[in-house]
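Next up: just one chain, as structure tokens, the form predicted alone.
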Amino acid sequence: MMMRFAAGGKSDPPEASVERRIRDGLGDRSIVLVGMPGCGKSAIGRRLAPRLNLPFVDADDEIERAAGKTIREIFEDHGEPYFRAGEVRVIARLLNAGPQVVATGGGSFMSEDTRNNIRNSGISIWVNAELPVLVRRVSKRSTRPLFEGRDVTAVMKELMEIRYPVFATADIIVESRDVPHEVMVEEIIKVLSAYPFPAQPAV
């Protein structure tokens, strides 16, 4: 097997020839992360994308840049349907615009066309987190429009009885807890390192 040297005559060192190893296995697709709110997924996701020296993107930050609005303002001037339809069409292009690493929206993975689209053009990764983490995190934001108002603990479980079935439908799944991000990007990058990674469709 041949060796790759960085200038100099040294040989990278092992985590960047892993890292990269990743960025071909991926070829154009994009890592997209799926989970509750709360679970950590664009903490995360920003601290991903540069070990593997790809781009981030949050998808509910691109939804409010495409609407002119606040998430808080879609749900209130033209309701949840019309706020999922979007958040499918932006997700679309996003994965279009692959490879990076995409931070989804805690509902976007419920959505048949957007698990066909993660499932043709991306690698998902299920944050998974009990239900305490969740709420804790949760709680310290009031303006997820879902919990506006309503008891957190309540709502978040009706909200994992329905969604944990299908997260679990995902490529991969990683246990996010009380730990430093950093520490989750290296459990991410273990996994990923030994991924099988399909074949990228011919050109």
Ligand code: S3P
Contents of the next structure:
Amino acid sequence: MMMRFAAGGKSDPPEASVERRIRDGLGDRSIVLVGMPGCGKSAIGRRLAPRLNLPFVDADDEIERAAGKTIREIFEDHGEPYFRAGEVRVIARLLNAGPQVVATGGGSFMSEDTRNNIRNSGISIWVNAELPVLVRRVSKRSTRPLFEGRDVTAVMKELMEIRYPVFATADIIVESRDVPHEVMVEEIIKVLSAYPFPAQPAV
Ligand code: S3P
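Having looked at the form predicted alone, could you now put up the form predicted in complex with ligand S3P?
Full complex below, order starting with the chain above.
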């Protein structure tokens, strides 16, 4: 027997039930996009959030807002360790305000504290992309201090070697090919709609 129709004889549009299933699975947890600079975390997150009727927040923007400086200025004035400490605090604060879609900076998942916080309060998605795609996208914008005045391909390879084993511990992995961000959004929705969300830990 078909079970699609509710008592009133009306059915929800399929998108609405997918959205509801994902929202129910998440509870208070956020969807946290992790991955290398240039993999499309922010662009994908910005489009994914409205599909799930969730707010979108970009951790790098929040760090800049909290510091009253750009990321480049934070690196210049205080150094990378200071930036990383702020990054841990800001992402922890964002995770406390879930559910939302959070795009994180490429290095943030390397912090064990941040990984633990995400494990407790989020579902992590590693947006993986091929080296040439990352290099092309990062070379377009010069706002990332780690790449400034350096060979983008060489730095990217160095970072990939260190970071990939850690990114691989994310809950979900998607391959960001060189396709429009909307395609990646649909793919993420599809994966999330079939994802066996673990029960949320009791607080
Ligand atoms: C960084 C990535 C940047 C930003 C900072 C450091 C990194 O974010 O957080 O420049 O360590 O990979 P994006 O991944 O959004 O470029």
